[in-house]
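Presented below, as structure tokens, is a lone chain in the form predicted alone.
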Amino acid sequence: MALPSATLAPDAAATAALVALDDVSMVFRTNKGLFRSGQVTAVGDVSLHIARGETLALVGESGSGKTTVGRISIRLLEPTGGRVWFDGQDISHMPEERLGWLRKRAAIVFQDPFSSLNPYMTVSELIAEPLVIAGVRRRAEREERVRAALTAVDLTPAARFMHAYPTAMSGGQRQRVGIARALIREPEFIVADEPVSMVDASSRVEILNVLRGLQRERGVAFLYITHDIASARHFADRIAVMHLGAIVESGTARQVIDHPIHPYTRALIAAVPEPDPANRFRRRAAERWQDEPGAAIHLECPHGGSPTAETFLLQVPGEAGHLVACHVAAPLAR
């Protein structure tokens, strides 16, 4: 059974965010054999919307459907229920050929950098090719762009990298043309999804960083996809805690860390490694939480619900727009 999360109207989402996603389920199909087959449900009724110029983290374990609302959300997937809204424009069952104005306003950065980059493509032909697809012919214009991208990624001096091959560079300098490919036609929005987590640590801050100044500069709004809720704390404006492709917790980045009340939140913020020797004897969140696929609700929730039992995000009393799926914790939270 599926959380069903705090919605906008339509009418309210379509005015009052530039990317909405109303009630949006996601259901695979898969195949059991030559004649069997089943569904899978990555997600199931999401909600959640995002400001101009606003930072949104969507937090959760691997496998919660953290990637598939991303996908969804600038509809490199079409979603099987609900309704998803880019600046008013109702964008769930459009066709292909009528998105070319939303590939130019939304774009995504990938989490494997050693992957998602053409190991045979320089970077400038990489950072390039959307133009290319564009329909921009000059070339001069093309490769200007291409260095104003790499400036703006702190991939310096640019005529230094525009010839280089993604084999030739570090995990960190490939996520920035990762990030320079995305801005090369200047989007509003941006799905970030998991951009440091193939990194070094030093590399986590300035990628971190960067994303953040290009916000301050351009007014991008962001999706931020990451299983690190400590990152989550200090590059978000809001937090939607995601587990079984339900959000369970929302709000500020301050309240749901300061304050989290969902015992799910708790527990990745109980994960969260410290130093402290006792912690090799702590158990991850992932082996606290074994839950039944499909439940609503943990089986061993500390509040005695059951899997059956009916859930949906009620308001914390005294936190405007702190948000959690408990029937318990929500009225006794303060």
Ligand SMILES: Nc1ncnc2c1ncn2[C@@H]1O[C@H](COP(=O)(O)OP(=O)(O)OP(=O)(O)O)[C@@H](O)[C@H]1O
The other form holds:
Amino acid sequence: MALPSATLAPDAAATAALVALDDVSMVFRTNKGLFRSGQVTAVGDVSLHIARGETLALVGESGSGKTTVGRISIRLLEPTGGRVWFDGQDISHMPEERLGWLRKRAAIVFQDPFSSLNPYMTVSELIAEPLVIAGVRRRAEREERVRAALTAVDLTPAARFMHAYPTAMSGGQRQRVGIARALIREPEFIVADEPVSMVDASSRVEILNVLRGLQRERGVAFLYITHDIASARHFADRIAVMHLGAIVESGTARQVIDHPIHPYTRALIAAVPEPDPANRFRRRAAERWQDEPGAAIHLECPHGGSPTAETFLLQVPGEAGHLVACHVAAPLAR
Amino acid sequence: MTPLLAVDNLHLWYDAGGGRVVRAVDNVSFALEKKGEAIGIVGESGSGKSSLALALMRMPPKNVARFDGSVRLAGQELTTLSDDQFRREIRWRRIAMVFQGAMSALNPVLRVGEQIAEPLLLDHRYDKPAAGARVRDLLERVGLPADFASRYPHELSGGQRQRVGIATALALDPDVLILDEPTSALDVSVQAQILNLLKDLKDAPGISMLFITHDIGLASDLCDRIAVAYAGEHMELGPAERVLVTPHHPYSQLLLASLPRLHSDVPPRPMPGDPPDLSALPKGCRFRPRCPYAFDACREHPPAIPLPDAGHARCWLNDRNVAGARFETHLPTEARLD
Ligand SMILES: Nc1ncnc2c1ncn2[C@@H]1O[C@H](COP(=O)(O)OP(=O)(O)OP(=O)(O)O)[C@@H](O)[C@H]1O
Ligand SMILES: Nc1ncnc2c1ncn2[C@@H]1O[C@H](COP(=O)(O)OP(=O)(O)OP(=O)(O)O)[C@@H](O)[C@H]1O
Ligand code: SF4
Ligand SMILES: [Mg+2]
Ligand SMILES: [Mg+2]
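Can you now output the form predicted together with this ligand? The one shown was the form predicted alone.
What follows is the entire complex, opening with the chain shown before.
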């Protein structure tokens, strides 16, 4: 199957999206010593879009830039290049004092349920804090909303948990407190950054189901950041795979997991340990990857492209929404 | 044949104050039969996995309420050894361990080489140059360049630090290596590298392993047999293939069902109920409050019922006389699964 050598951007979908990133880059300045300074390109030319009530999973290994993209999408970070849109408004460089409305409409859930909650505050105080900051004065109203948020994350009966301290709760329960806190201002969009990676494997599903429920019942849109690609299959509508600051492949679970095209996606999938007897004792493809901190990892291009060449984003023929980055704007076979 | 490591009726209980006793390891028995065999210990947080490892290393905390049982290494009873003998002859030399969170526990002011050399200096066979040469060997064995010896921990990635932990445990050529959650803070690609390394060590020099994890998928990748821990007990033990395909304990079944599968659209099911309080265990079967199959017999505490594959399941469903028709309906069989 041949393809015209053109770059294809998902423009049509992007304009209707709740959140859209258009060629976003993030270059950090680092201080290596007293007189030396350097630059880290954490994210380079990333475009993505998330519709209302949709969950997009962002998967990839540590350091690939997932958290940076998540923080830019709700303007906790200002991008050094490209544009960020929220509900049709360009928020790329909007000054913080004009972002009050966005702080209500978008929220973030952090990875670590142990360090992200102040141990000296009760569950009810923790969850109500964003309301206090937003100036909701009436105590009765705050309590009512805390109760509703606890119910939404299945911490019921709410009265039993309101006066508890997070230190007396399990990891799974603490993470639900974190989610309730993100929910309290009824956002339309939540960035969930590795929300279950610190939680016991057997308690993960229960939390992800809470998020799925919020998406279905309240139409909340999610950016679900994870390095667990199997969980992305079950809790996201679409998956985007990040590698070295760029999105290398995106599409539905069926497209990306069952019919991956990019060599990095294939390697990532091959590295997943599955509780399946047929999959045991295999050596994983991972030894080709270096684990030097910050080391660039270059995979061989199966089409013979040079790793330094320009990258094209190609639409897989006959597969709407399945996009693959490639150095060679030529045949894409399944 | 004498098993390499035979553990029988091991108990490690803690005194939690106010008359509360935590039964973290409660009547646990299993054996590593031979060189190069790996047993995976899986189970949720608080089920007593790390406590079992500390019991085998004879490193219990101060507030012990009960610590007994039998541990035999190649036939030699270890529990009757004095603390001094155990330290001189067994710990690190015959049984070594990579601790949970070891990655973040490396001493930040010691160079990697000095950390790895620490157990070597316990051994009179190693003078300084010999220890230096051994450190370089060990680094190579775990896939790190020899010049990493002069680096500090903060100059290493998480995966590299975990390799240093493994190199340290290998220093005195142990027969048994205990690994407590060696990859849980690492992403899949680095996890896969560590597992590849462990697979190599199993083959040559044939180190036997106890691999502790809450992720049954990880255990299945490395281990020959799997033990499923719940509330201080080993609810099920058996060959990994069998436990994964036809788990004979309801907890193992639910644990497997709770994992999202990469290539299947069957949604994962959350584990019902809450984890037990180890100082106020339910009467009878400990899994009864969460068990979908519980019946009258479960008011009695079930013994470890032997299975034909030399494993066991601590559940009344496996006793045909007690379970009656349930024996057929609730336990998966190979045939029914295909
Ligand atoms: N404030 C910063 N200053 C300098 N470099 C940074 C900063 N924040 C992130 N980076 C670098 O940017 C890259 C991407 O980091 P990011 O946290 O987005 O990755 P990630 O995919 O979320 O990784 P992980 O899975 O480990 O959380 C990394 O190389 C990181 O070291
Ligand atoms: N020194 C101690 N005194 C009292 N209770 C303890 C002590 N150490 C651990 N416990 C309790 O014993 C139980 C078993 O703990 P252990 O650390 O062995 O569990 P684990 O299976 O390793 O859990 P995780 O997966 O979270 O590491 C837990 O309920 C824990 O709270
Ligand atoms: S003994 Fe009874 S309660 Fe316990 S696991 Fe078996 S069926 Fe369930
Ligand atoms: Mg991150
Ligand atoms: Mg532990």
